[in-house]
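Below, in structure tokens: the form predicted on its own, a single chain.
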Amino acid sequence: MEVINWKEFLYPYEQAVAELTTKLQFLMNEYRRLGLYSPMEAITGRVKQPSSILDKARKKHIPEDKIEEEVEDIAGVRIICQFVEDIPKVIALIRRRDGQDMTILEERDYITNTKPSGYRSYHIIIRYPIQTVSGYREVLAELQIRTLAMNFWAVTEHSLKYKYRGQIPEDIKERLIHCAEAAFNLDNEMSTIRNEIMYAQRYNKLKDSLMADILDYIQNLYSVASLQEMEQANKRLVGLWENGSLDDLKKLKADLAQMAEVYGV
């Protein structure tokens, strides 16, 4: 059997991961740029190492010449959500792209149908088209959608599998199952205070934006306004820095904007 040239073999998967993560990050950033809540908190991608690919092929009895067709997660993109309720929204976003820039082959719900180990995640297997110097081709890729808590558990479990070469001791397996339940309960508890968390995040984002605008005005006015005016503006800002309301900050910004108009800056 011909020896696999891994550098050449993996390059299309690296291209697929780079393109998919970029597209999803642009979508996530668009939500934020429009001032909308993004169901995607973070996006990462990876390509399996040759040793991991061969291990999986051996476990599933896949011949080396069938790896490209039958190993579905050589290219992997992970979409992290803040809340469980965000996962269906992300799934819907992916489904809307079906037939456009990707083809969905299969969906696997390990959230409703939790694995015996405690693993929870939603997987979507896709066929993704790419253009290479050799021409058009399609590669398989796996999209994993999960919460921050699910991801923390999964990454930890994966590290332990690697350490113990897939043979995690029974006592640690039991503790991992308990940890998975704790992560599940954390997700549920966070959902109960979701509105409060989202309000706090929006509040802090708006406050940071107002502060940035105020500091820009003050910096621009320093060279033209009187020392007394700037000392007064700084004094107001210091007083509002920790405990000022949004209305107070908006009023300060409006006053500084008016000063800037008077001084022509």
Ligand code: 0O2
Second form
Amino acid sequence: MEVINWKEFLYPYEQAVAELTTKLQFLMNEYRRLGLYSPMEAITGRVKQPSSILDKARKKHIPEDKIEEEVEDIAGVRIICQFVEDIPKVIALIRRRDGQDMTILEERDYITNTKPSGYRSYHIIIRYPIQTVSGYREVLAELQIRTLAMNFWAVTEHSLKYKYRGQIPEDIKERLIHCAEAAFNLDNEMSTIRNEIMYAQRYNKLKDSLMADILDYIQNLYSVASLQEMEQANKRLVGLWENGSLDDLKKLKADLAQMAEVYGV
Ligand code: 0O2
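Coords for the form predicted together with the ligand, given the form predicted on its own:
Time for the whole complex; same chain goes first.
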């Protein structure tokens, strides 16, 4: 049997991971640019190490010449959400692309069906097309969608698995199950205050954007308005900086906009 040239073998997967993470990051940034709440908090990607691919192939009795077709997570992209409620929204965003820039092959819901280890996450296996020097080809990729709490648990459990070479001692396994329950409760608890958190996030974003506009107006007006007018504007801004309401800031912005119109700046 031919020895796998790993560098060559993994290159298309690196391309797929780079493209997928970039596309999803752009989508996430677009929400933010539009001032909307993004159901995606962070996107990461990785290509599985050759040793890990071979371990998995051995464990699942996959011959080396079938690795490409049967090991589904050589290319892996992780989408982290703040709240459990964001997960169905991300799933919908992915499903919307089915038949466009990817094909969904399978979905595995380990959130409804938690694994015995305590692992929770939503997996979508896709076929992803790439263009290479030798032409068109498709690779398999696994998208893992999970909350920050699910991720915290999974990353910790994964490193323990690595430390104990897959044989985590029973007492630690039990503690991990308790931690998984705690992560589940944390997700539920966070859901109950989700609306308040989302309101606070929107409020801060709006306040930052109003402040930026006000500072822009003040800077532009400095060269044309009177010293007295600018002192007054600055005084109002300082007064509102810490405790001003959004309405107060909107009023200041409107007054400055009017002044800018009068002065033609
Ligand atoms: P890595 O290092 O993240 O790539 P199986 O071997 O049966 O667990 P299968 O059938 O290929 O996996 O698919 P599954 O279970 O849908 O998804 C596999 C991937 O999901 C794993 O890849 C992990 O990333 C993650 N995962 C699944 N179960 C667990 C778990 O109990 N704990 C943690 N921390 N992650 C899990 P790899 O290859 O195991 O690891």
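Treat the numbers as computed from the prediction; the structure is a model and nothing was measured. Residue numbers count along the first chain shown, from 1. If you superpose the two forms and keep the largest set of C-alpha atoms that fall within 1.5 Å, you have the rigid core.
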Co-assignment to one rigid part between these two forms, residue 69 and residue 12: yes
Interdomain rotation angle between these two forms - two rigid parts, degrees: 10
